[in-house]
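Next comes just one chain, in structure tokens: the form predicted alone.
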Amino acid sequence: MSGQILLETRGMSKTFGGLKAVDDVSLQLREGIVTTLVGPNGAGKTTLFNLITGHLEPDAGEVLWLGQSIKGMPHWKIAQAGIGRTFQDLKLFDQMTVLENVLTVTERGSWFWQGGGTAARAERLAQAEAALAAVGLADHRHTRALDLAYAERKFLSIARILSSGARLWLLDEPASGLDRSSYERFLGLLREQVGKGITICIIEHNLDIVQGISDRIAFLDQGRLLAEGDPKSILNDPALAAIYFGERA
């Protein structure tokens, strides 16, 4: 398989209680490719994202960035780094501007690794206009973020992970509740940012968003990676359909 490896798992691991909800994941993300992960609600997707971006400490296992073990890093830590993540639930500052959204990833009181003077203030500025534009969202940038619609809400988003300078993005449920518009916007945004050079691991549960954007699939079950691959071999698998819609024997 082509592409270098960005960031791998191995044998990661994570128990609430009684309950494994990573079990034993061994994954690849490659550069320059999009990656889904799909599987039923409950799967263990989400936690593994928080695995990987230091929100949550394994149980066992590894997380290597280009080679380097990660694990136990704070999350800022790997978000310098150069991976980026989105949430489920956006975590937007609502009371705060489109444009003080995206700046509260590139200003120094933010991220304080950041160099300080107006030389730098006026990069992150442009950095944050650019973003800004890329989405669609730049006659927005002195709406609070609270008065946005839901799809421009989900593209603020997707603007501050793009200003962060992220190499990696983790995107959980990007195009959820998209409008069929928005979700043709939205797909062309990453394609456009996959062409220059980012890569892709998004969670999503709508099949055709899945075979619309998907380079590679990781098939996720209680817990487990049951299968990788293609999107057609993975999709067309039947023991995995049957999974995926709960009709389990």
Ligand SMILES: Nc1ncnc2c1ncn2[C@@H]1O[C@H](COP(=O)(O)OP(=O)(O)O)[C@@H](O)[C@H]1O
The other form holds:
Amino acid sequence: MSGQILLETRGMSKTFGGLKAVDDVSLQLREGIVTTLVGPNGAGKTTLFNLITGHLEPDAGEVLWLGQSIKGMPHWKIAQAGIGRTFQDLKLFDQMTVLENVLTVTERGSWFWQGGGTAARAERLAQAEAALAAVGLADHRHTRALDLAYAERKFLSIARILSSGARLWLLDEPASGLDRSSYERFLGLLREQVGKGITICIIEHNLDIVQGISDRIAFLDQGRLLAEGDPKSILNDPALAAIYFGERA
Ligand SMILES: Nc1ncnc2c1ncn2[C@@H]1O[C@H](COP(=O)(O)OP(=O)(O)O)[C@@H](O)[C@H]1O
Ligand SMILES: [Mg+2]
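Can you swap the form predicted alone for the form predicted in complex with the ligand?
Now the full complex is given, and it begins with the chain already shown.
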């Protein structure tokens, strides 16, 4: 397998009440590789993202980014280190325009007294505009996020992660509910970014998309990493298929 390990979890665990949401998960994400997290609803996929990004604290385990522990770091610091994410519910600023939604990302790290003046501001604007052009939202730059169509909101969340400059993208069901032409455009966009060196871990249910994008698949069920490997071996495993389609004995 090529690519250095960018991010690694070791023995990651999180319990809510008596429920083991994430149970001893050790996973490696390698540079330039698309790893897809699959598994039934409630398997712990989103919780695993939250543990990696500092939105939740693990009960046990380690998270290493470029070989260094990032456990316990605040989520904004982890984002600044180069780990970007999207949320299942997108978390857009509904009352802001499309462009403003992207600018909140590019301006996040810049204190007002370090604004860098006109040149730096122009550069951040150019970065935001480039991200909007890449996802096909340039013509909507002054539309309020609230007034976007469903698929456009999804693409806006991608523009935000794109303009963040993150090296690793954690995408939580970014294609759910997209019609076929939208998700094909979305897949093209992801492939283009992977071609530019972006590393992706994506939570996805649509098996067409899973097959279309994955270099590796990690299969979670009831908090445990049941299997991890190349797409063919995972997708052709009848025991995993039974779990995935809810035919567990
Ligand atoms: N903040 C929370 N408090 C209590 N239970 C939670 C919380 N977040 C997730 N869970 C539970 O943990 C399990 C895993 O959830 P989640 O990670 O969202 O699964 P997935 O993303 O795979 O559908 C589910 O049973 C869910 O109800
Ligand atoms: Mg989820």
